[in-house]
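Shown here is one chain on its own, the form predicted alone, set out as structure tokens.
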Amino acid sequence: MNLKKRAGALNKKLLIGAIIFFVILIVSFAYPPFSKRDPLEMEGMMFEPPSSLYPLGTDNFGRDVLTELIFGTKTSITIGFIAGSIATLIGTTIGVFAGYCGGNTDNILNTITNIFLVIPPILILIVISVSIQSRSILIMSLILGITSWPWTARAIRAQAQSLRNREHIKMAKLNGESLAEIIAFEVLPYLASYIVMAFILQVSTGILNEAAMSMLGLGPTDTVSLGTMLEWALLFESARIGAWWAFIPPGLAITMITFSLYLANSGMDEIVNPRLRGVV
């Protein structure tokens, strides 16, 4: 296969992922505004089945399932958001002064990322989360994302470590540019792909540990998400008694979801890694 085919399969794969999360997105943040359903109103009776008033059932409180599920979708996708957000930032900085600047600098900033590899991310989440009564989206975004840095800082430390000795940087210095001009225009600017690639997985990781933050009875506590209703579905063991449109919807947005972030981050990381699209 030819580097034409090979860019042009990358590309199917990358605008597949693509479009099943905007497909998501759009539902879940264009339906709410103009629903006349409160997701956390209480309509009917305890596990009513599908039917056309409720076309996917009602939960253990006898909350509409449907209204929960597109609303419940927009706050984790926002939850995942900001904390892909904040956890990209922080790691890309702390990634990127240690990968260039080296020295004292990168041991002491690659020090602290270990420190935090080290300890278990679901042991801090916790012991955080129990310290705090009201958790709102804000709240669970924050503690998310200033848990889920470090493995962004050791990637982009070791991208930056490779531009340190480059031709460009190293006429940069002779310009007289600053170390923030250098890294703002020279090495940032080379590792805008890696950084994308690295929020896309931090999106989908913030998702992934709010549903386990809410299974485990520390989610938000203001509003409904995927996590919730899975929280909800197994507290009043809606398995058990078979009501399957408790679960499986939650738990379908979820795996939907993700999948198609790591669909789209595994096309654009083999479009721009020459070994995986087999170009040396």
Given for the second form:
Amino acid sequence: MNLKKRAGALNKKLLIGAIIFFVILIVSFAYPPFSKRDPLEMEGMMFEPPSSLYPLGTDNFGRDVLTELIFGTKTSITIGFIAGSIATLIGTTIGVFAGYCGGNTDNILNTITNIFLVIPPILILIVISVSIQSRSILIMSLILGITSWPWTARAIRAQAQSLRNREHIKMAKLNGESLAEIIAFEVLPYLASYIVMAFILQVSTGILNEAAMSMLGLGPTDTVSLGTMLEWALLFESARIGAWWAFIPPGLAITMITFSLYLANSGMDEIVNPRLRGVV
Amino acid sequence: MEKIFECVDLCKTFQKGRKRIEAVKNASFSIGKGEIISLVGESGSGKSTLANLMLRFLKPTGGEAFLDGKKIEDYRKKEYWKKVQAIFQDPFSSFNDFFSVKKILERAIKISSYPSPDPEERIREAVEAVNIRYEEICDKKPFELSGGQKQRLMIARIYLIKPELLIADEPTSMIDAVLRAGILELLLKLRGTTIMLITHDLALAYYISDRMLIMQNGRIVEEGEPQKILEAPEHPYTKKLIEDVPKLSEEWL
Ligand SMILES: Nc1ncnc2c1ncn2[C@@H]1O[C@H](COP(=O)(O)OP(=O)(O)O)[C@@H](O)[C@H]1O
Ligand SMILES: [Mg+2]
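Can you return the structure of this protein in the form predicted together with the partner chain rather than the form predicted alone?
And the full complex, kicking off with our chain again.
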């Protein structure tokens, strides 16, 4: 009885998170192709307050904030998604080999992971960014992806280690299966839920890091993102001027996206991890 | 008796940071063809480590082991595992939960030295041989089966592979007492395959085996036929083990 109730509550967490995220996702990806407005076009005056023509006002360049917001959300989610995929791919590969193989393989991979963990990622980001002239969405994603994999590697390594002594893995060895077969069929399926969860968190990390980078002036150069919107709002002191519409919408969008992803992740975590559910 | 397996001064030391754990110390023994030999010792005495050395899951830190007179490292691993197989103790992690029973057994057939024109028929025979109806479980996933059923399937897997030497590491220690006899009976049907039964249960070893090895702190301290071990134990540790089985000493001696 009680258990069923709990399961319902869990699904709610995951469900609400997923709904919020997918609504944002659908709006930001479905709208742009039909938009008659160009988010980069300077139509109005600087910081015009919301009106029927500009539902969320204009920014410092006189651009329509609502159009920017939708296009920017699309850019930010795209960057988060690509960066998250790269980070998850690298992190999972390194984590699985380190955790499953153990021994010297683990020592080497773990040392590499630790080196990347102790160097502040923002430092690497700055160094890479300033040495690249123009930063497209893809370059941004790449930079963010290859700096944020270490903690995924950490988490997956711990899980893979716990699988190592499971008997079906010994059985697979006794069947004469190769390392690749064992990793593909005996290890990865058991890690799938953790990999999905790590991916969700990496997407939201990617979105947050994009914003942080942009606010340092190291964001994507040829497009609008939630980060670059905040960057300009900051540079033109919109808060002091009282132009709340320039910074609240992108700030709220980032908050909503990351909040929904964390919510979905924590719901999943409780489903996968029975201890958090209080079952075991 | 013809020897199938022999260890000479086999050692395994684990290095954990600054701590050295000598899990197996100079194990020397041989196993005769067709014999059922048991390895008895308390938990932590090094039995599983010795099994892992014999199965080539671990590399020894000293000594040598031979299968049919040939050093075990000289076999290609696949060749070796055709001849030497194992059953483990934990039915809950013994099978991949993402595969059906049929698929699991198909994968086991790959290593068997006895290719067959009709693998499914062979799998059916093996499953029925352990008293499970094939249709009932062939499409089920391991998590849908009971511990006892899984342990039977483990044995079905051995029927399929027909190894020369089977190492059974505590095959009944994690299942209900009432099911144990059934599992052991199935194991004994393997007559012809040489079996090394690892157990902490002296009474069980006494019942089943032709010869016993007693292990303490990584060392094999006594060896002999069950009758002799129970009636005239030489090593103090063996005596202690026997005293720890009160029923055995009262009823059967
Ligand atoms: N991979 C390992 N690393 C370090 N120590 C180990 C490892 N495997 C086993 N040991 C240690 O070796 C000793 C013997 O363990 P084991 O062979 O599992 O005993 P048994 O099977 O008789 O209970 C124990 O002290 C155990 O902690
Ligand atoms: Mg053991």
